[in-house]
Structure formats: structure tokens, C-alpha cells
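Only one chain is given next, in C-alpha cells, and it is the form predicted on its own.
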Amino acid sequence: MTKEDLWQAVLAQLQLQLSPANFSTWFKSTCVLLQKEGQVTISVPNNFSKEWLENKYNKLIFRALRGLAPEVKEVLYLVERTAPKQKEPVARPLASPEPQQELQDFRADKDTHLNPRYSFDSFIVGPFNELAHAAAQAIAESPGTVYNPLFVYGGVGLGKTHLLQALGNRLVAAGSPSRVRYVSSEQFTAGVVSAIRDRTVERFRALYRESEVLMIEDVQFLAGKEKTQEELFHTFNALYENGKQVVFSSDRPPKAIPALEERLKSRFEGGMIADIGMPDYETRVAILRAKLQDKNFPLAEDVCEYIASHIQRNIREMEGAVNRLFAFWRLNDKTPSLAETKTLLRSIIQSPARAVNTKKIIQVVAEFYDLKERDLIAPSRKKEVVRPRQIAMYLFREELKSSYPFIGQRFGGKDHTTAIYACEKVARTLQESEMLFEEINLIRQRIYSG
């Protein structure tokens, strides 16, 4: 295997485990610049990308290398201003019709870094996801007019990245692409840690307050940046105040983000909130059989039963499942049964069987919150522990069907009349806040994608 098809297969990789968000981002620029004596160089476009894969993705990058070439025993990264053209993977030649190239799909514009692979026409609406795709296109139609600001939030994997990018898109074709930019909360995060580090921070505002239309994706991962934070509400004040569209997303609604400024909040609530739910077996099926027809791939209806049968909560892996069963087809000249279509996906597709537990729930629950594990269960009152807490009692019981005694015991050897009232007191609430029934619907997601 050259160097350039080893690179290749490791980006194919890494495209199913990141977001095309970040995978765009951190990767879209690299190549492998010298594989020799255990050695593996990648030539990466500045200082900062080089950073931030050595310290973020430098073992998620190491692991793919040694699974594809156990000689590997170190990765370096080199700085090239110009980083050399990739090698563009090369097709099988097969009897089937010739099949797409998929890194193709995931080369994102340099100006705007939208993703022309993500459109409109390719979005499938259901249920789950109507109300968005309505604001997304009223917005395509008048920005800055209409749902300013707008504000995605859904579980990992149903579609946010493909919404947002699509209206970028939309808007581009209507316009100038220079004034469209659509980033990653990271990516935001890294100009602003850049441009106080280079002394350039005029250089960044103008770069974002001088866009028609800003898209943020991810912003959850703001909680806590203080600098950030601040340098994003004077950029949304500036845009908005002279009319310019400014879009969302995050895995979770504003006030469930936990370490963010009110005053942020209040912004992101000022316009439209719409959610992206998990779609229903139906839209399921419709979003397979499109990706299939993208790729000119056929599947037998059995195959497609059971892979909308059993990945219910992701789209996102559902695709990495098309793309599995894809390269064996391009391998051995055969689309696969569904006997095969098991084996090959065991490893995406868990097994029923497989429950949930209660250190996955009280690890999902901290996650969410943003707190340590060992929060939940010491005796702490502390406000921004306390209705964690309660919640992840209350998952306890509904989830498990522990004992009010054992749900004590489990949070810090508490009496059982805590549980109760704790799970009480979630149950009512429940009943009159519908915040408090998207997070626990979210938090519930989480708990059993894995």
C-alpha cells in the first residue's frame, strides 16, 4: 500500500467517527509527506492545525494507522504552507455501475467551508424534523428577515450538519459565497485562541462581522469558554443589529447548556428554536433508500429492513453502515446477504440484549451537565448539582426499575424518602415543562447510542 492510498484509507475512517463539521475542518488539507522505518509524516497547512492534532486527534490518528499498518510506530506533523494535492482514491473496476468516490464528498469549500455534497433536494422530512427544515427554508428565501436568529438542537447524528450546510448552500447559489461562513464551535473557539495569540483580533471580528450569514455548529462546546463566549455575543449583536442571518446548532436547547452566559442565552432564544428528533421507521427507510440511490448501490429489501430495523437513533450511523456494506461490494464484486449484512455491521448494530446500566446512565447524565461523575453521587447541594441528580435518579427508576432503597444507596447512601421525593418531583415537572422533557429526551438518546 503507497503512502498516499494508506492516508486515504485512515481518512475514510475518520470520516465515520468525526463530524463532517471537524472532519472538515482538521483534515481537509493534510496528506502523508514520508512513510519510512516505522515513521508516518503528514503534512498539515499551519501551526495551529498542527496543535490541535497532535493533542486532539494524534491517538485517533495513531490507532487507524496501526490497523492499517502495524509497522507504524510514530506519527509526525509538518507544517507545509501549501500542503500537496491529494491523491484521489482510485475506483475498483467492477461489473456492478461504476460506484461513487466517497472522500470526494467531504472536500468542503476553502471560503465558506460548506460541503456541496449537502442540499435540500437530499433531505428527507418527516415528523421528526419538519419544523427546522420549514425555518431552514424560509431563511433561504429571506435572510435576516425571518427566524433570526435560528437555533437547531437534536441528538447526535439526525441531520443538524446536513440542514445547516444545506441552507449555506442555498444561499450561496443565490449570492456572494465570501459573505456565507459556516463553522464549528472548535473551529470559532481556535480563531479566537489564534487571533489573541497573533495579536490579530481586529482581523478576526472584521472576518466575522463583515458575513451575511453566520453558522455555528455546536455551540454546547462554548460552555465554559469565557473569551469565546464573549467575543461571539459582541459578533451576534454586530450581525444582527444590521439585519445578517445567524444560525445555531447544539445537541441540546440553550438553557440546557450548562456554563453559558445568560446573556447568551437570552440570544439564542430570541428567534426560533426548532429540535431534529430520531425519525420513525418509515423516514428511516426513505433516507436509506436515498442514500443507496446516491450511490447507484442495490440492496435487497431484506438488508434494508434490517438495517432500518436496528439503527433507530443516528443517522449518522446508519450511513456508516451504507458505507461498510459499500466497500465489501466494491471488494468482492457482490452486494451482501443478509446473513453477511449481520456480520459486516456487528460491530455498528448492538444487540438488543446489550441494557443499559447504571453507571451508563450516571456517566450520560455528568456528561450532559457538564459535571464529574462523583458530583452525582456525593452529598453535595450545590443547585447545579442538585436537579442533575434528580434526574438521574429518576432515569433510575424509569429506565431500571430500581428500588426507591437501592437508588438511595446508589447516590451517596441517601434515604429512600430522597429517592422518592426526587423522582416525584421530576415526574411532576415533567408534566408542566417541556425543556425539562427534551432534556430527559436527549439524555435518554445518549443513554442507549452507545
Given for the second form:
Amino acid sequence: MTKEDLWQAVLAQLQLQLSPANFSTWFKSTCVLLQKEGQVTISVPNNFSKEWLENKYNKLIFRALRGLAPEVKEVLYLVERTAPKQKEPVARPLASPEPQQELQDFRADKDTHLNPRYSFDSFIVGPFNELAHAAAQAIAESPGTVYNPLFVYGGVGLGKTHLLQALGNRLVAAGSPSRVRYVSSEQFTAGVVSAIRDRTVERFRALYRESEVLMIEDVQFLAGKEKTQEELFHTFNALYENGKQVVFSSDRPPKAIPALEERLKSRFEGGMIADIGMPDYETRVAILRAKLQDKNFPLAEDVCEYIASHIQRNIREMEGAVNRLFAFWRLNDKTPSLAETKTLLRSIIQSPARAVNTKKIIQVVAEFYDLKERDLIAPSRKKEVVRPRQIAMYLFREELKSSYPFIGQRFGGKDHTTAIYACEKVARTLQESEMLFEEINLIRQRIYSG
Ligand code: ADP
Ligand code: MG
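Show the form predicted in complex with ligand ADP, please, because up to now only the form predicted on its own has appeared in this conversation.
So here's everything in the complex, that chain up top.
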């Protein structure tokens, strides 16, 4: 069991023992930092939490830890004020941790940092991801020839990383091409920054340009980073002209990435664009079954149905749910009933009606288009806010059934006819534009998932 799984299992147990309010107050922002030589170090957000956990909950935590990992002798609590973004807040998304993605040259299997867990074999294919899957398969067969570049996009937790790493693993296993490079956008950006600082730009370029396959994840994070975009543009051209394969992933289509240079956008769009949508019910059941089988975990049919019908937008959350129930099974020696499942999963499965409100829609739309919330709701006519604002208005209407006068009011004190116009325009464009349809789906996914 990894330390993250261990901590998840402890949380699952604590959640059964504490009131929801206490659980959420004291444990929501914790995560595990280290497990070493009988010591487990837990990150807490402030001194107050630290004292509280040490004095009030230490026994409970320790007992739960010992029950799962008898080698644990001591629990330490460490205050981390600047909770880094990449650390998952434990109680919510409940995921297996992101694989360590380091800048690495994957010449040989042993030093590859691709996570071997991610393979084509464990990737379930359904209508929602079959295009992206087929493209990755084709590239595995003959990189650099068929779909170049491949641009895969889709919402959080829907399999982009799994697919890219499966491709990387397959290529590494085949041994040819030998230089497969897999990095996150943050790593690429950090590389550019330190190359500039250390005056090693030439070396940085050479390093990347010797890749035979280059994969860069989550390129939406390159928004606004001009120097990095420029390097990427030239790196891309150098590789492309030499017939090397390039693969990108993103949470949205190239067109919807704000502050991205036109020339880079057109490179991203120059090959194959494949989206990963939302899995349908049957595929969700199939994925769930595969995960259960993997763990030899006999979960009752009604429980499976409950999970598959309530966790719709994020496969990682589905895995989180399975892990939590799995921990219950191991601790109690009985599989959870439907009622127990509902309790165990209540922090993952929330009713959408509760999660969404006007503030949320404004916040998500502004963030999605990299705008300030205040610009989105102000009466400005700036070109870059007009379309996002219309989409926000449309979502008010669709998701909240807001009245037109209310929508107009909320967006800069406009007349209800402006609201009607905006909603109808978006609805009309949706009829013709699959792109817009997907874009709005991605926004919806964020509205309901966070
Ligand atoms: P993303 O990179 O799109 O945020 P990930 O690739 O990290 O998503 O997927 C989240 C989790 O869901 C991973 O543990 C992954 O193995 C699992 N997963 C995603 N898609 C599939 C699939 N089609 N079949 C099986 N597991 C999947
Ligand atoms: Mg990912």
C-alpha cells in the first residue's frame, strides 16, 4: 500500500467515527508527506490544527494507522502553510496520487519514470475515448508518421495521462524509438526558466531536440508564458521537420486556451485533435468492474450501480471511491452494504443541486477563460469578454433556470433582452458547432466537480 493509500484508508475509518463537521474541519486539508522507518508525517494547514490533532485525535489516528500498517511507531504533524497546489486535498478528489513526472530521458526501462501501471491493457475503451485511443494506438505502431502532432484534450481525471503514458510505455518496451521524453508543461516551463537563468539555453534546446518522441502534458498551463511558448514553437518545428512524433495533452481544445500564440495554436491544430468526453453509464460500469477485478474486490451489484450512476464526470474520483470502500472491506472483513457505501462516499458524491450556484458559474467561467470575475460581470464590451459572458449567461439559464431579467441584472445591469439574445445566440451556435458543445461541456464538468 502506498502512503497515500494508507492515509486514504485512515481517513475512511475516521470519517465513520467522527461527525461530518469534525471530520471536515480537522482532516479535510491534511495529507501524508512521508512514511519512513516507522514514522508517518502528516501535513496540516496551521498550528492550530497541529495542536488539535496532537492533543485530541492522535490516539485515534495512530490506532487506525497501526491497524493498517503495524510497522508504524510514531505520527508527526507538520505545518505547511503554503499547501502546494499539486498536493491533492485529501478528503475530496480522493485519488491515487499523480505519478511522479520528472524530466527524464527514457532510454531504458529501468530509468523510465513513466508509471508502469498505465498500460493500454488497463485502459478501457468506450465511445467517449475511442478516437483518442485509436490515435494513440496508431502512433504506437508507427510514431512520427500518421498523426503528428496528436493533441488530446478532455476534462480532469478522464484518462489523458493514462493514455499518454500507456503510449510511452509501449514505445519504451518496443525499444524503438529509444528516446521518448515525457514531461509536464510545468517541467518544460521550469526548464526554459532555468536555462535562461543559467545561460544554458543551447543545451536545453539540444536535449529536447534529440527526442524521438516528445510528449508534453497539460499545455493549457503554457497560457501567457511567452518565452516558453517561443521555445516550444521552435522545438516543435525542429522535431516535426525531422519526422519525430509530438503528443500534447490539455484540458481544453487549442482554440480555448487563452493567451496562446496564434502560431503555436495552429501547430497544435495541425495534426490530429482527439477529445476525451464523458464516459457513458455502461463504460463507467466496465471501468469500475475492471478496477474491482484488479483488486479482487467483490463488491455487490447494487453498490456498483450506485457508484457508476453517481460518479459520472471523473474516473479518478471513481477510483477514489473504490479505494475507500476497499479500505472498509479490509478493516471490517465484510464488503460495504449500499447504506454503508452512501456514508463512506458522502464526501465524494454530492448532489449537483447543492454544488452549483451563480457564484460558482461566474468563478468557473472566468477561470476557464483566464478573465477576472469582475470583468465578466461588468458592462464592458471588450471583445475577449463578450463571448465568455454570453456563455456564462447561457449557463445561468440552463443550469439554474434563472430568469432573463435576473441574468441581465447580474451581468452588468443589462436589459432582459440582452440576456435573451446571449442565451439564444449560444444555443444557436451550439447547434452547429461541436467545438462549442465540447467547450461548454468542459466548463460544466468543472462547475460540478469542484
Ligand atoms: P487526466 O490526465 O485526464 O486528468 P488520468 O489519466 O490521470 O486523467 O486518469 C485518472 C485515473 O483514471 C487514472 O488512475 C487512470 O488510470 C484512470 N482512468 C482514466 N481513464 C481510464 C480508462 N479508460 N480505463 C481505465 N482507467 C482509466
Ligand atoms: Mg493528467
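Positions refer to the first chain, counted from 1. It should be emphasised that the depicted structure is a prediction, and the values quoted were computed from it without experimental measurement. Think of the rigid core as the biggest set of C-alphas that the two forms share within 1.5 Å after superposition.
Flag for residue 384, CA shift 2 Å or larger between these two forms after aligning core:
Moves: no, less than 2 Å.
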